[in-house]
Every structure is written in structure tokens, then in C-alpha cells.
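Just the one chain here, the form predicted on its own, laid out as C-alpha cells.
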Amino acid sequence: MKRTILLAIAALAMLSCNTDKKQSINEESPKMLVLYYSQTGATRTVANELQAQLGADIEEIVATQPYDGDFQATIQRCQQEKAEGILPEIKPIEADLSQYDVIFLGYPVWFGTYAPPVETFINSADLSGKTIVTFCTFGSGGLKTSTANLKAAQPDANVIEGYGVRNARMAAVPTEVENFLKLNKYIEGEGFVPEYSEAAELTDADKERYEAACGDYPMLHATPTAVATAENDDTCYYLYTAEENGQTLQVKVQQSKAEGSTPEFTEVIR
């Protein structure tokens, strides 16, 4: 009867370990919300798709008046707000910023760098002491600059270069978000991240390459002069220098090893 009682006991004070411990795990886990402005929507799918495979919570900023016209009316009123150094309204954010820890926080790239709905939340916002990771979405790129926008605009934050991705690109989204958290720990697994070589001299299959890529984005004028190159199993990864108004720039482009492919302009930094 002693024995069965000190056993009882025993179990009693290894469950309340293992509680203590699960209960102490959770406390460390730390808390996410993606925050996000879209426009067109495509910001939206990548926020979605960080918040399912997260299981973070989510929210998106709303701008009073919408920037529902088309590209060019867009265009103009930007510039008009600008000229005028207005900001847009935004409707007020519900979440309790002070309950997360991680914030990703997402937007189209305008005019270089993240749309004027996220400048008047950053200029409002008190994100000292949280680790904010950008993305964004892009017609050539403007996720270095966007971010590093972001950490003049909040510099007791600790801002972190996320993900970006054209708006060409849309289906390429689930995976290579899934690779982006793998590869910074947020889930678990192995991610990827290209290992390039020396910069080479252009050989005619690299400028053909290129131009296939990128020859019909209009938005680009650059001409390539070298090239640095990755793979994996499945990709082939080109880093392409290049000049454009003498101003030097890298180019990215990306070609599937699977028969019938193309190559595809990914991103440019500047």
C-alpha cells in the first residue's frame, strides 16, 4: 500500500514537470501578427500565406480613402500627396501592438519604397523593442530600400529584411515563403539559399539568358556585364550585374531544371 502510494506521488510530480515544462515552452514561443496594405490584392496573398503556415495572427491597414484607381491614377495622386507632404488616413489598427513580438509587416513597393498607408502607420506606431520582418511585393524590386527605410523611420526596432516577390511571380508564393520561414527558423525544416560563385565574364548563353528574362519588363534598362550562378536540385540561380544610367545594380533571375522551361527575372537590387 506504501509502495502504490509513492508511486501515485511519482506520477503526480513528473505530470506537473512535464505541464510546467509544455506551459514553459509556450511563455517562449513568441507571439506573430502579420500586418499588412494591399492594393490589388497580391500583397494580400503572401500575407495570407505567411499567416496560415505561421498560425500567426493577422490584420491589414485600411487607408480611408482607397487607392482604387488604376496604376496611373495611382501614380498621380501619389505624386500629388507628396508635392503637398501629406500622408494618407488610415483607419485605426485593432490589434494590441504591445501583446507581439514578431510583427511582419507587408506592402506594395511604390515609388521605391513601401506604399504611403504603411509610412502613416510607422510614423504613428511605437515598435521599440519588436522585431518587425518585412514583405513586400514589387514590379522590379524595393525590398532592400523599403527596409531600410524602415529602420531610419524606427531605428529601437529590430527590423529584418523578409521576403519579396513580383507580382509576375504570384504562384511562386507557397513555397518560397514555406523556404523563407524553414530558412530563418520560424517552422521547422531545411531552407535553401543560393551559394554564388565569383562573378564570371558574360558568355552568349548568360546574355541570351538574360535577355529572355527580362527583355520585355519595361520598367528595366539595364545592360548586364557579369554573372555569378547557384543551383539545386531542382533550380539553377543567376546573379547578373549590370549597368543602367551608370548606376550598377544586380539582377536575379531563375531557371527550373524541368524540361521546357524559362528563365524568370526575379528581382532587381539597387
Ligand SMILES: Cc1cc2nc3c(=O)[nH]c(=O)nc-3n(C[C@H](O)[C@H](O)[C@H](O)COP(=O)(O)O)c2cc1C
Given for the second form:
Amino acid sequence: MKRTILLAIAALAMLSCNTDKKQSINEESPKMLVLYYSQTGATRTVANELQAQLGADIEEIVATQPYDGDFQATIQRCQQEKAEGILPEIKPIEADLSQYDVIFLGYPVWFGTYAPPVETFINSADLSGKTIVTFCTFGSGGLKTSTANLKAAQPDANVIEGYGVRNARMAAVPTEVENFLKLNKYIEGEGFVPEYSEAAELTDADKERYEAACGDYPMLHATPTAVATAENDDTCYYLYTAEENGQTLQVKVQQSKAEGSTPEFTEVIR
Ligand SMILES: Cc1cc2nc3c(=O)[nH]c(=O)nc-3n(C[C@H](O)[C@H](O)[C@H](O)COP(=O)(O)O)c2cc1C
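The structure above corresponds to the form predicted on its own; please provide the structure of the form predicted together with the ligand.
Shown next: the complete complex, the earlier chain at its head.
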């Protein structure tokens, strides 16, 4: 088990673009910390699942003045903080970060990237030489952009794009976290990644499936133009190309093969 994790970390480190980065991996037993911020509990659910499956330590990033649970109030406070050029204070992190080789860093996506309390943490911590695996929850997406922003903010860390999930799909978290950890060799077992076909023209059934999955989500106003497909024994996966305000998006939908199941909107890749 430990050997598998070490191999995974070594492989990920080698894949990293910055080959001159120094990994401070404890060869005997890499220490892992799950560190996360969560306002309304979705990211906490993922953090707890990661902690349980990895047997890692865990700590929550806490804003000194908590954000109000109300969506509109949170937006207003963020806008005001942005206008004033300030970031929220956070309580000191209790974990000694120098003791950890791998940090799973989790956050809700706010305005397309990690929520401000996580930005405060990132701006104040030295993560050089560490492997940082991102994870996040979102209404529609943001794993890719937030991970890219973290890479830019901590260029001497080995930042790995991790796991993201829509907050409407929390029931899928245990299985998907397990798959993610297996796929990246953090735990033993075979992970699955859909291998999509070439994108093809939409049939009426493809259009109906997209509408059934995404039609209710108020923040997505994209029109699908093509779809690529993949499947395994249990599930069919659909990667739609879609146009929204002159932008091309990739929208993921999946549907269980179990009888009576309905298509699920899983992510906009951004
Ligand atoms: C201020 C604010 C901004 C948000 N911005 C985005 C966004 O840009 N994209 C998105 O997909 N979801 C966005 N969301 C939705 C959150 O990412 C989502 O509700 C998340 O799962 C909350 O995680 P938590 O329960 O751990 O706080 C936003 C939510 C808030 C409160």
C-alpha cells in the first residue's frame, strides 16, 4: 500500500512540468494532510471521504469572520472585499505543514476559482516542494481554472489537478473519490477513466438527454453542438461540445445503465 502511494507520487512528480522542483517526500511513509475550506458543507463531505479512504490527517481552514450562509450576502461581501482589495483573515493552521509530503487542498469554487479563504491560505503558505492535490465542489465547474491559478500562485509546488464534483451530486462522492484515488494510485485497485469516441453530430436522443440533464440548471445557457461517448459496464458517459455566448464549452453528462435512471449533469470543464 505504502509502496503504491510512493510510486504514484513519484510518477506524478515526474509528470510535472517543473522537473527542477525538489520533492520532500518521506520515503518511509509519505505524510498526507487533507486541508479544506467549506462554507455550506459540500467540500467538507468530500474532505471527510478523502480522509477516511486515505487514512490521512485532516484540518479545516476557518475564516476568522465566517461568511454568512446566505448566497446573496456572500456574493455581496466578496464583491466588497474585492473592491477594497482585501482577503478574509483565516485562523492559524494548526498542522505543521513542513511535516507533510502531500496536501489534498479542497475548496468550493467561487467566481470561477478557489474561495477567498483558500486564497488567503495560498498567499501566506510556502508550499514549495510539496505535492498539492486539488479537490473542489461547485455548481457547474472550476477544477481546471482553480488548479491552474494555484500552480501560478505556488510555482515551486507540484500541483496536481484532483477531483471535482457538483454539489448536486454528493451521493456519488464515496464511489468517485475511491475511483479517483485508485486511478492515481493513492490506494490500491483499478480506477476507471472514460475513453471518449470522436465527437459526432447530435441525434435527437442526444439533444433530449442533454436537455434532461442540464435543462434545469439556471447558470448554464449553452447549446450542444456535438457529443463524444464512452461507457463501462454500469454507466454511459457523454462529453458534449456546447456553445454559450460565443464560447465553446465541454459539458459532461452521464447516465447509469440501471433501469429507470435519468441522465445527470456532472460538470462543465473549466
Ligand atoms: C459566492 C459564491 C460564488 C460561487 N461561484 C461559483 C462559480 O463560479 N462556479 C460554480 O460552479 N459554482 C459557484 N458557486 C457554488 C459553490 O461552488 C457550491 O455551492 C459549492 O459546492 C459550495 O461548497 P461548500 O458547501 O463546501 O461551501 C458559488 C457559490 C458562492 C457562495
